[in-house]
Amino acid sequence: MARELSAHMVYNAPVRSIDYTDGIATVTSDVGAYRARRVVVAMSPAISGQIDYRPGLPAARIGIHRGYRMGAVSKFAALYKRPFWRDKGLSGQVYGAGRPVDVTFESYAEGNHILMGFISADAMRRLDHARESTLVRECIANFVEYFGPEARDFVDYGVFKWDLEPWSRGGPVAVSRPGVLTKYGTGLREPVGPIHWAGTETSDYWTGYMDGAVRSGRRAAREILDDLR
């Protein structure tokens, strides 16, 4: 798919505005402007409002932008030479108390076994601007609590703070405040001129997952094809 689409993909080009005043969408990015009969904005409602839409958006869509927020979430991964937790009959998956890791999964890559943990909500906000060494120390202590003292023998680690990343501002999925969908729900998927909305948050099934993202893409494509017939 990447090979087939590579000639039509532009990287490192954040979109700043979408102008549809003449019925044709003009998308202006940091590397240039592009014109199209239709545009699909496949972004979280929590951040798609950062784009400047001209001549503006309906009140329902503006309410969607203002009513959604991304979660404070980070991912911490510790690499090990062997999956010591399996010797104890453990799966590597935990639903914990969030001190600071609340969910863990195991994985494998390039000869290393991995314990990955999510840090979220208040625990993440507390650690957002803490020293990385503090975050690592607390996560490893949590792994020791979950899996035993062998968790201290990690060979490497990785941290990614989604909520400090400017192009996502959190994760894993946007959530709405109470009353937002009942008041502005029509704006979640309803096209605005040549602009169509996609992304996992707009799916009516498996919102927040890749499955929902694919479904939303198919739905937006159907909207466009039906419109152009």
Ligand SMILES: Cc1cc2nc3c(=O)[nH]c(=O)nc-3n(C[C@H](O)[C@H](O)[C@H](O)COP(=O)(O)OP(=O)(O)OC[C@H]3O[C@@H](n4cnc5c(N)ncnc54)[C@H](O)[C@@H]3O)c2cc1C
The other form holds:
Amino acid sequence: MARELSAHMVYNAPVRSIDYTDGIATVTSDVGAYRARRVVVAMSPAISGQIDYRPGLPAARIGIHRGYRMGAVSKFAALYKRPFWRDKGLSGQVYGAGRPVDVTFESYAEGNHILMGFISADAMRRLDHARESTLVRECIANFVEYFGPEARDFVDYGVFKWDLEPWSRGGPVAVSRPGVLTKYGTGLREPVGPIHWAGTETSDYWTGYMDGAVRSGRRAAREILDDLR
Ligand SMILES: Cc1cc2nc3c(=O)[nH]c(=O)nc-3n(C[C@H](O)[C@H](O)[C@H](O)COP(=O)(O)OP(=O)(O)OC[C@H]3O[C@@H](n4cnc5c(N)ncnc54)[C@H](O)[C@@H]3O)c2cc1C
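Next, report the structure of the form predicted together with the ligand; the form predicted on its own has already been given.
Zooming out: every chain and molecule, the one shown earlier first.
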């Protein structure tokens, strides 16, 4: 897919506005403007309102933009030479009460054995502006608690603060406040002129996951093909 699409991809081009005043969409990004008969906005509703829509959007869609906010979960991964937890008969998977890491999974990549931990949302918000060394120390302390002192002997680690990423504003998914879908639910998927809405939050199956994101893309493509037929 990436190979087939690559010639048509424009990277590092944040979209600032979509003007559909004359029925055709003009999408203006930092690297240029594009005209199209149809546009798919495949972003979380928590950030798709950052784009300036002209001549504006229906109340239901605005309600969706205002009613969703991003989660604040992140991942911490520590790399080890050996899967030492297996020597103890442990699977590497934990559902615990630890903070910041309360869920872990084991993984393997390029010769490294990996313990991956989800950093829960409240803990991540607290650590967003902490030193990285503090974050690493706290995560490793949880791994030690779960798997033993060998967890301190990691050879490398990886962490990404999604909350601070301006084009995501968090993860893994946007969630709506109570009542938002009841009042404004039609705005989640209903096209506005030439603008169609995709992204995992619009999927009615596996919303919040890659599966939902792919399904939403297929649904938006079907909408457009049916419309243009
Ligand atoms: C820490 C973490 C762990 C996760 N773990 C899993 C997992 O184990 N399994 C799973 O299935 N899913 C997981 N997810 C969720 C999964 O990543 C999402 O469901 C999926 O990426 C959603 O895809 P999407 O296409 O809807 O949106 P996104 O992947 O968010 O894509 C939206 C894109 O829009 C871009 N964008 C934003 N604003 C603009 C703009 N103004 N102009 C142009 N482009 C813009 C963004 O840069 C981004 O590339 C995880 C997510 C996180 C953060």
